[in-house]
Amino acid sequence: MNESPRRIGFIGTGVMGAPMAGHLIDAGHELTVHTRTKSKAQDLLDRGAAWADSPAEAADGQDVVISIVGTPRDVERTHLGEQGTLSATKPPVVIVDMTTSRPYLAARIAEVAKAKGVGAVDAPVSGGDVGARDATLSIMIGGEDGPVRRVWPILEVMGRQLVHHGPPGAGQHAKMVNQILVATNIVGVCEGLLYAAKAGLDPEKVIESVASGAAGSWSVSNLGPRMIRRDFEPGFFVEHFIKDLEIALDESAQMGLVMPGLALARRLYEEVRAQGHGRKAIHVLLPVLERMSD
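Isolated structure of the chain on its own, the form predicted alone:
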């Protein structure tokens, strides 16, 4: 394994990106950060990170540039745009996109990057805001072996479970599997806790009973207690989840797959957004389902 590079550009310091970048500072890396709203990066700047006015500036002369932004359009603009990372005067050695995005876009970025002598890795994550804060993310990696080996020590600073799934775009495909599983599971968690409440059970005791059995899941153990507390502040936005479900449905259709559970979850979350909860956490589905039962 190559020695971890130490000059890193980091683009996107939201709910997930800010703590991830913080771990890199703690590990001794020299960070230059860029995000649309500079105030969201203030804590990192106070801790010694430098500020860049554009993705190109954040990328200039860096060993590695990492991005975790909102949508595929944001990813495209960040790396392929007029002020994107690949337009830097001195492009980075490797770019790593950790946004959940479209597999074909990851492959396209890798192709453009390779023509410029730059490595590209897609490395979307799972684990939410808790995983980002605790550096316990699961990181799903796509890319050629050389760039992946180069950035592996950096990714280990932010995550606990790292798996290299294959060529560019493979990490994004693995993340779609993750989102398909989450989509159907979170509906079940909400419905199960609604049932428990109507049956007069103590929901905390219910979670204690089921979390270690066949029905156990990350969503039960981590989001279930938040539902009980009525804490719907985002670790991951509903509107971003809908974007992920749309990508998963599009990819499934291209493969000739029929995904009724995924389609149902997307319809439910469209209703959640229509009720004004697009910037809440995905388990805000619970009160929406409650109102359906009233």
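Given the form predicted alone above, I would also like to look at the protein as it appears in the form predicted in complex with a further copy of the same chain.
Partners and other molecules have been left off, which leaves just the chain.
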């Protein structure tokens, strides 16, 4: 927090990136932002951020460049593309990708970066839009010690729980574990609350009974009440979640891991998307399971 102000390029000012960038401005850092839809950066520009027309421009001569974009393809384009950060005239000292993306891509970016004398850190987050707004994110970090140490005070501005998991890609692997846990658990929370309703129980009382014991989880305590209110507004979109589950399944397959719970969750979420709920919150699985049971 006693970190001296840094020149930071920030790429991707969506539902996560915008509040995260805002915290960096509040902490006194000098921001240059780039994002696909300029209007989404307007609030940050009003608060003094400079605008860049491309990732390369956002990266030029910066101490640190942070990205939090959509898909692994977007990550690749942002850092390795023709107009990517690593093609900047004066490359940044460290690039940090906070998108949830493929571990191997994080490792590849780190390799290309290293060849240009640039440090690279993967630092995906957990905690959703609320965590981004409240700066309470859990940040899962991969990268070599030098660059990780360098960006640590900047990451601390955006998160509450920082863990360095290992070399480039390790942050992404840790995030995959996070998503495996979320995915398998949400299936059970939906099934449990469905059962409760069908058995004629008061689901709020059931949550009261189960939440503090061996059946307890963040999902049952936090998403359970929203399911009961039939509030399926995101938060975190089904379609982004499916992207994460696909990465986790691909990685698992490459490591020879059998993941029946994860595979089931993916199948169910493809059904959720097929029913037109891609832009809803992930607990919208509840009414989809409900209809399967009709």
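Residue numbers count along the first chain shown, from 1. Since this is a predicted model, take the numbers as computed values, not measurements.
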Rounded to whole °, what is the turn of the smaller rigid part against the larger between the two forms? 8
